[in-house]
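One chain comes next, on its own, written out as structure tokens in the form predicted alone.
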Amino acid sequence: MAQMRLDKFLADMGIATRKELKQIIKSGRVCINGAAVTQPEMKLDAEKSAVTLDGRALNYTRYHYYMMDKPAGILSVTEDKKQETVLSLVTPEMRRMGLFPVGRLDKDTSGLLLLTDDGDFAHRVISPKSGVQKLYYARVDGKLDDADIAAFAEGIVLKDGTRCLPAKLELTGENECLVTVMEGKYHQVRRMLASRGAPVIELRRLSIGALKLDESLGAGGFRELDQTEIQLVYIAT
């Protein structure tokens, strides 16, 4: 790997802000191969060297992402001056690694969120030329059929003349479904199960592709993915 500057490592992890970091390395908390270091321009191999901080072991992750069952009601940005947003949920240490939402759950809808600070990751994921499927579970206030099915196989046109991908209607019960979707275009699973006379009432997403979300967190509740669990996204269901 490529020298990297001694702050930047410290910066990329989310330890500190920019103007802590430069008073902890200056002050000898940190060590790189045993040696404390107090110059934050200090280069070194984030995958070979030895870093501690106050003795503790700093193991370098450029990219980080994490899992997180939103709640209804929580915005999916990164700030909004009046409303509260998903990293207002997450530690200051998550925020100060620059993550973000990959794509959006609107503000009513709860269930699995990814946050990243890896770009090219949330594309892929945003994307529909990468077929990337993210399933919902839905309850609404009407009935749905085989024809309703149907519908959503050939690809619902929406009112205003948007044409949704092919996506799969599932009936589970009364008022109950589950739908898989492709893209993520504006509100579109509620979108497309109104053009069928089904209003949602409710409506969580539950996996991005084999990714399914950890029921156990709670809502508000979040946990970093493994590298198994990243490339679960990526296989169909």
Second form
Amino acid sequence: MAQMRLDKFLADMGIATRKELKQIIKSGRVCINGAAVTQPEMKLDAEKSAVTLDGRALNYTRYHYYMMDKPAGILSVTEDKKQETVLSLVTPEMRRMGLFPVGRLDKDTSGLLLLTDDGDFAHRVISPKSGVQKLYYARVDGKLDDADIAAFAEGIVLKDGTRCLPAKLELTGENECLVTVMEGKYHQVRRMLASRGAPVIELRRLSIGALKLDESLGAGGFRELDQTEIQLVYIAT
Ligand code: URA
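Now the other one: the form predicted in complex with uracil (URA), given that the block above is the form predicted alone.
Then the entire complex follows, led off by the chain already shown.
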């Protein structure tokens, strides 16, 4: 890996603000290969150099990937002047990494939300061209039947005339279903079901590709994903 500055190495990892980092480095708390370093501009090899902060080893990762069980009632944006956002639920260290939500879940939708600082990854997950499947559980007010399954498979035309890509509808109970879509138009699943006379009462995203929501996280819980889990996103189920 190319050489990089020590302050960038630490900033990419969300260790502290740029200003704090300067102080931390100047006070000799950071060592490279066992020797204390006090210059923020010192160059190192992020893969080969052994970097410690207060004796704790720091393993460099340029990009970060988290899953969250987004609670209903919270906005999936990075900032809002009035309302709570998913970024207010994470640690200050994660906020400093510059994480953002991969696509949006409506305020009232809960479930699997990915957070990352990797723009290319986010684009690939969101773009309909990538064909990444998003699976939702919906509780609806209305009855769905085989004609609705066929209409979803054909491609629903929303009330405003927008045509959706073919999607999968599975009926799982009296007023419950699973919907798989490969795109993310505004309020898409709600609008698709409403167009079939079954407005959504509850909506929860369960998986993205073969990556399933870790239900043990609980509402508002989050955890980092490893490389194997990240690749699951691209696997069709
Ligand atoms: N479709 C919706 O209608 N809402 C979401 O939050 C996600 C998909």
